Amino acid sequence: MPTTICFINQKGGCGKSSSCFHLGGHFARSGRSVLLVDADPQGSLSQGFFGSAAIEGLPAGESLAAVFDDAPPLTTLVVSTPFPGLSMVRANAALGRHNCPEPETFGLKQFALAALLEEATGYDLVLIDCPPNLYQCSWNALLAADFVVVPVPPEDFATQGLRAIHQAVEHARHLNPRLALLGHLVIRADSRLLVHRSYEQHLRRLYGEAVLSTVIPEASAYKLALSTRTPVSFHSPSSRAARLVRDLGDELLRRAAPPAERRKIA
């Protein structure tokens, strides 16, 4: 079975979709088989690969929304991206009506995504992009995942909801005991700004080793690659931006590996 990682934060614009977009590209380019799951009704990750027109017009039955209605086989929802080894399950606004608060009250619908991903054999990694809330879609991701990554821009608004996320992870562990926090990812950081340096230091004081060592800066290379619908590891593989994504991917794999395997990966 693949290693499944969900990317979650209650605030929008924190880099969840871009993390999945560029990491998915890196892992695929390194020879791994990767499945991306867009669990956000905004469909940003899907649009990143296929464009807004194609995703906005996508029938609900071909999107993640279908798992809450009909429980179709995974193979009917997975599509290939233009990049070898990288596939995805798309989403758009049709998913919005399923993204309800108090997801624990919805019975088996809590496990819709987990049931879908039980069929995800043949993949090395599954990366799930969550919406900016802790409603049904994020809750489903927590119950389906092995690990959680919390992208956090080093700013006040982005750090305010971390306690609620930690509580949600602990709550989800009652139903998904294998779930673990892989780390907080400092992202969209500008080392020239004192406030960004201060917030990063504050995060590391608060959470210690739970903050990933790799920091992803605010860099035009990521936006330029996204504008061409191409993960940075394919768009400009020798760039510093691609190297940092590679470093992040390596760190995530080390942390996700069983203790006996970590030295081999290192």
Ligand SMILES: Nc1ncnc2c1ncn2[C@@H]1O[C@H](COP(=O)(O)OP(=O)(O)OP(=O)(O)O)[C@@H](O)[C@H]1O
Contents of the next structure:
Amino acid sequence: MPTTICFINQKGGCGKSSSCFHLGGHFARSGRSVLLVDADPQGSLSQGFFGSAAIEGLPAGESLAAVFDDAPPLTTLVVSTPFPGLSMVRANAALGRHNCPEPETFGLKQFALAALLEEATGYDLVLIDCPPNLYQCSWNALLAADFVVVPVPPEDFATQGLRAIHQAVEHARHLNPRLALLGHLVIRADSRLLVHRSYEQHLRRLYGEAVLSTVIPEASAYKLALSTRTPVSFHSPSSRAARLVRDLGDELLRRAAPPAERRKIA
Ligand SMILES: Nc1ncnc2c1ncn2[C@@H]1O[C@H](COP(=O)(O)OP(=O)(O)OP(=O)(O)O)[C@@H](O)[C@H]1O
Ligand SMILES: [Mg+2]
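Okay, that one was the form predicted on its own. Can I see the form predicted in complex with this ligand too?
First the chain shown before, then all remaining chains and molecules of the complex.
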């Protein structure tokens, strides 16, 4: 079975979709078979690969919304991206009506994504991009995933919601006992800003090992690559931005590996 990681934070614009986009590209370029799941009605990750017109016009039955209406086989929802080894399940606004704020009242639909991903046996990695809230789509992701990554820009508004995420992860573990926090990812960091450096230190003091060592800076290379619908590892493989995504991918795999495997990877 693949390693399934969801990217979650209630804060908008903190780099969840960007992390999935560039990490997905890195993992695929390094020879892994990767499935990206867009679980956000905004459809940002889908638009990142296919453009806004194609995603706005996507029929609900070909998007993740279909899993809440009936139980289609995974293969009917998966499409290839232009990048070898990188496939995805797309989403758009049709997912919005399923993203209700009280997910636990949703009975079996809480497990709709988990049920879909039981068929994802041919992949090494599944990365799930969540919307900026802890409603039905994020809850489904928490019940389907093995691991959670929380992208956090080192600023006050971004760090305020972390307690609610920890509570949601703890809560989800009652229904999905294998779920574990892989780490907080300091992202969009500007080392020239004292306030960013201070918040990063604050996060590391507060959460210790639960903060990933790799930091993803605010860098135009990520935006530029996205604007060409190309993950940075394909767009500019020898750039610092691509190297940091590779470091991040390595760190995530190290942390996700079972203890015996961890020694081999190190
Ligand atoms: N490290 C980075 N450096 C520069 N720009 C970035 C970086 N990470 C993300 N961005 C840009 O910031 C914007 C918001 O990022 P992104 O869409 O990934 O956030 P998000 O958390 O998925 O947002 P939402 O909560 O709305 O889904 C995008 O334009 C993205 O290209
Ligand atoms: Mg997003």
